[in-house]
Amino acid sequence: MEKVIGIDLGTTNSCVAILENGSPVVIPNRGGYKTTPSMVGITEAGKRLVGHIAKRQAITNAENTVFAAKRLIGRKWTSPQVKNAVATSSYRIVEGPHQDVRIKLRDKDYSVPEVSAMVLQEMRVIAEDYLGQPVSKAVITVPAYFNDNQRQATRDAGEIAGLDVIRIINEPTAAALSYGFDRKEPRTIAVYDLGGGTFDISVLEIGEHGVFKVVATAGDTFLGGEDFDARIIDWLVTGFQKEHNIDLRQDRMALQRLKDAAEKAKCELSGVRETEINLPFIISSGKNEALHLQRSLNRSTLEELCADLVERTVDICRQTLEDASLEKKEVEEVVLVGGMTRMPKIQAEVQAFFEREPCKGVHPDEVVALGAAIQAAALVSDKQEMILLDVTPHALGILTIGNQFEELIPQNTTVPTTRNKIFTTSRDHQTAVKILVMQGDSKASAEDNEILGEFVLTGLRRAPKGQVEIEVTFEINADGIVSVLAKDLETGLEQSIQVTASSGLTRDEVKAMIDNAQDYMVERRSSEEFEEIRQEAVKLSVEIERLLPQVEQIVATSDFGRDAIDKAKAIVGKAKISIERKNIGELKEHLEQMSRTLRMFKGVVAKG
């Protein structure tokens, strides 16, 4: 059976897993780490760096190293979240040609799905190296509160990375699949997922016979560890400005150093009560005097700085339980997911709200990828041992007169589903109606919601307003594809649309990005193959040259021996030239001859 991987494309770190011998396992990268930083850097020479290697050079190459791209994916340039990122990022964020977001690295503008695809491609390479075979299919997770445009942008990223994304599933749902894997007893659980960039809360019923039913979900796609880091950075910048009258935010390298120090301090304070932040030579003053930043941060100060962020997550939990018509006592288990849930204050607040100690039986950084791998295996398996019933994270409806949002499918409706509603014309002798399909949770003002698509039903009979009845039907399938149909109930005239969310990229742009990504993979695989062969050739050369003096002594008297020595020296010389030329074809041929020469030399030495 073809291997399908599960990928947790995270804001801070990403993780890839597979179902192996009936159990989900996380695949480590070449460095042995189970997670890989979701960071991409472009060097001065134009070389792409992804993961740990990108993170290591982020301070010296701050302007050309991207982190937290997931917070920007699928967003419009005009959104407040993008404005926030533009003001606080060490890399340059610019407006794209379709009112989308682009990231300028060196002299090129990259779309956010393109940057995310580089991280996904790295996940794919990690999986292929581990499995020893190509991988083309994946299940990718997204925050439950992502809208359709953000989901489509994630699909585009997968496609650019050369992956057939067979399903996009919600991160808390994936975590629940992993938590419920091999557990037999039915339970109602809450998954509290606070990661690097996003927050989700989902309530699920895990039933018998592998049924996972999402009851309610909510969240905030711009609330996570990045915001906790930002509070520490603000605290450090404000203190430094008071002391030296210099704003460290104006220096990109200083800003990246602050970010690294803030993240490190935050993580340390989950285990200790106080930590030292020490950044020597952070900036130079106008008199060319090097200034240093040194401050102590304790846990209680951090908790004060971030108190409202923690409270926001609790408020969302409270609202979600109300929406699900659930009492706290009906939630039997609370599962913590995401790196931020290691913070003692968060654990305490979650325990206080749900009135029970959270479950510590899952790995917060790995559980989402493990769940994605379980879902991936289930989708390609002949045996249907698991049923996943998810919900719509946002309400779906249409724009009506007076800029009102008329909801047809409420938030937290189980999918697949079909809902309809009858509307009437709003003007006398109206012969056409425009159906504007929207997604969002603002009932007061339709402007606050996302427009997913529009179409026009024409040819209506002329009649006084209110006398032509139009039935609008919304349908969502298991893959989350939305179809909308408008029908004149008297004449049977109808018009429909399959709503295709937009990532901000055209199909031509996506195709060009796919081609670029494929070229990169060919080049990368070729350079990796050359490096392996080069190392083998160097090793053989060293061995042959080490044995050469001994062999010369033993066979120097015979013509055959001298000829063998000359040939050995020649082949080692040719191999060195091929390495310099990076000629992989020649080097492969020389490897075979060098292997034979080394075997012969070892035989001579053993006999002699």
Second form
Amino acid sequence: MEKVIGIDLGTTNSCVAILENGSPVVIPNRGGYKTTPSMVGITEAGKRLVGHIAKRQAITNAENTVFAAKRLIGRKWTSPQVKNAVATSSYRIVEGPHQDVRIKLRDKDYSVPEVSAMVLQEMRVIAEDYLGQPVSKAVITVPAYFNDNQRQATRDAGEIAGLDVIRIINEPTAAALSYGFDRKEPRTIAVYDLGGGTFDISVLEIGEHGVFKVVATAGDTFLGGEDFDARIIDWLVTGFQKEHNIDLRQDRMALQRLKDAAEKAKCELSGVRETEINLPFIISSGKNEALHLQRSLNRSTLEELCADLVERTVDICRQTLEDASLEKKEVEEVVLVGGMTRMPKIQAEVQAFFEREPCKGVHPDEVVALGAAIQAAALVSDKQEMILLDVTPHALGILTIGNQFEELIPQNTTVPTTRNKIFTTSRDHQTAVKILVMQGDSKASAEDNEILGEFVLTGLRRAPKGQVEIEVTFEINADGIVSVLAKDLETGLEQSIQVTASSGLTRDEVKAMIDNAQDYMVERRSSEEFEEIRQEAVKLSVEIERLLPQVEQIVATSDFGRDAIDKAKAIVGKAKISIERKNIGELKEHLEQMSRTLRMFKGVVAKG
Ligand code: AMP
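Counterpart to the form predicted alone, namely the form predicted in complex with adenosine monophosphate (AMP):
Everything in the complex follows now, all chains and molecules, and the chain you saw is the first one.
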């Protein structure tokens, strides 16, 4: 059966998994790590670096290294979150041609899906290397709270990476699938997911016969580990400013070093009570002397700095239970997901809120990818072993007169679903109505919601206002695709659209990006092949050159021997030239001849 991978495309780290012999397993990368930093860097020579290798050079190449691209994906240039990122980021975020967001690396502007695609491509390569076969299909996870545009942008990223994204599923749902994989008893669980950039809480009912039903979900796509790091950075910057009257934020490289040190300190404080932050030569003073930053940070100061962030997650949990009309005691298990849940204060607050100790049996960094792999396998299997019933994370509705948001499908409605409502005309002899489809949770100010699409129903029968009745029907299918139908109830006249979310990219742009990504892969695979052959050629020439003096001594008296030695020297020389010229075809040919020469040399030495 075709292998379909599950990818957790995280803000900070990504992880890929697959179902093997009936169990989900995480695939380690070449370095042996089970997660790969979601980081992309472009070197001065234009070389693309992804993952650990990008992270390692982030400090010295801060302007051209992207992290946390997920915070920007599917967002409009004008959104407050993007404005915030522009102000605080060490890389350059610029406006794209469709009010979208682009990232400037060296002299090229990349769209956010393109950057995410580079990470996905890396995950795909990790899987292909492990499986020894090409992989073309994937299930990718997104925060439950992502809106349709963010989901579409993630799909685009998958497509650019050469993957057929067979389903996008919510991270907490994936975590629940993984949690419930081997557990047969029905129960209600809460998944508390605090990662690098986003927070999600979902409540799910795991029923009999593999039914997973999401009861409620909520979250904040701009609340995560990065905010905790930012608090430490603020604390360090303010302290430094007081001491030296210098603003470290003005220096991109210093900022990147601070970020690194802040994250490191935060992680360390999950294990120890106090840690040293040491950044020698962080900046030079006005008098050209090097200044160092050295401070110790203890766990309780960190907890004070971040208290409101933790509280915000608990408030969202409280609201979610309320929305689902659930009592705390009805939640039978709490599953922690995301790297940030290693912080003792978070574990303590979650335990205090839910009044139960969180489940220890799942790995917070791997559980989402494992769940994605389970779903991936289920989607291509012909056995119906699992049913996933997810909910809409945001309300869907239309904009009506007076900028009112009229909700048709409330938040947390199980999908697939269909809902309708009857509206009447607002003007005398009105012959057309414009239907503006919106998604969001703000009833008071409709403009805070995301516009998903619009269409016009024309040819209405002329009548006094309020007398023409129009039925508007919303439908969401299992893939989360929204269709809207408007119908004049008297004449039967109707008009419908399928709401296609917009990632901010046109189809042509996506196609061009797919081509670029394919070219990159061909180049990468061929440079990997060249490197393998080069290493083999170097090994053979070293061996030949090592045996050369002995062979010369043994066969020097015969013409045949001298000829063989000249040929051996010549082929080693040719191989070196081919390596310099990076000529893979030539080198392959030389490789064969060098193997033969080495065999002969070994034979001569053994006999001699
Ligand atoms: P994720 O998006 O799930 O990979 O989570 C990444 C976030 O978890 C980052 O902000 C990390 O700094 C944070 N993180 C990872 N390990 C720890 C730890 N031991 N203690 C606190 N935070 C951590």
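Numbering follows the first chain given and starts at 1. Model, not experiment: these values are computed from the prediction. Basically, rigid core = biggest C-alpha set you can superpose within 1.5 Å across the two forms.
- After superposing the rigid core, the C-alpha of Val551 moves by 2 Å or more between the two forms.
- Core fit done between the two forms; CA of Arg599 shifted by 2.4 Å.
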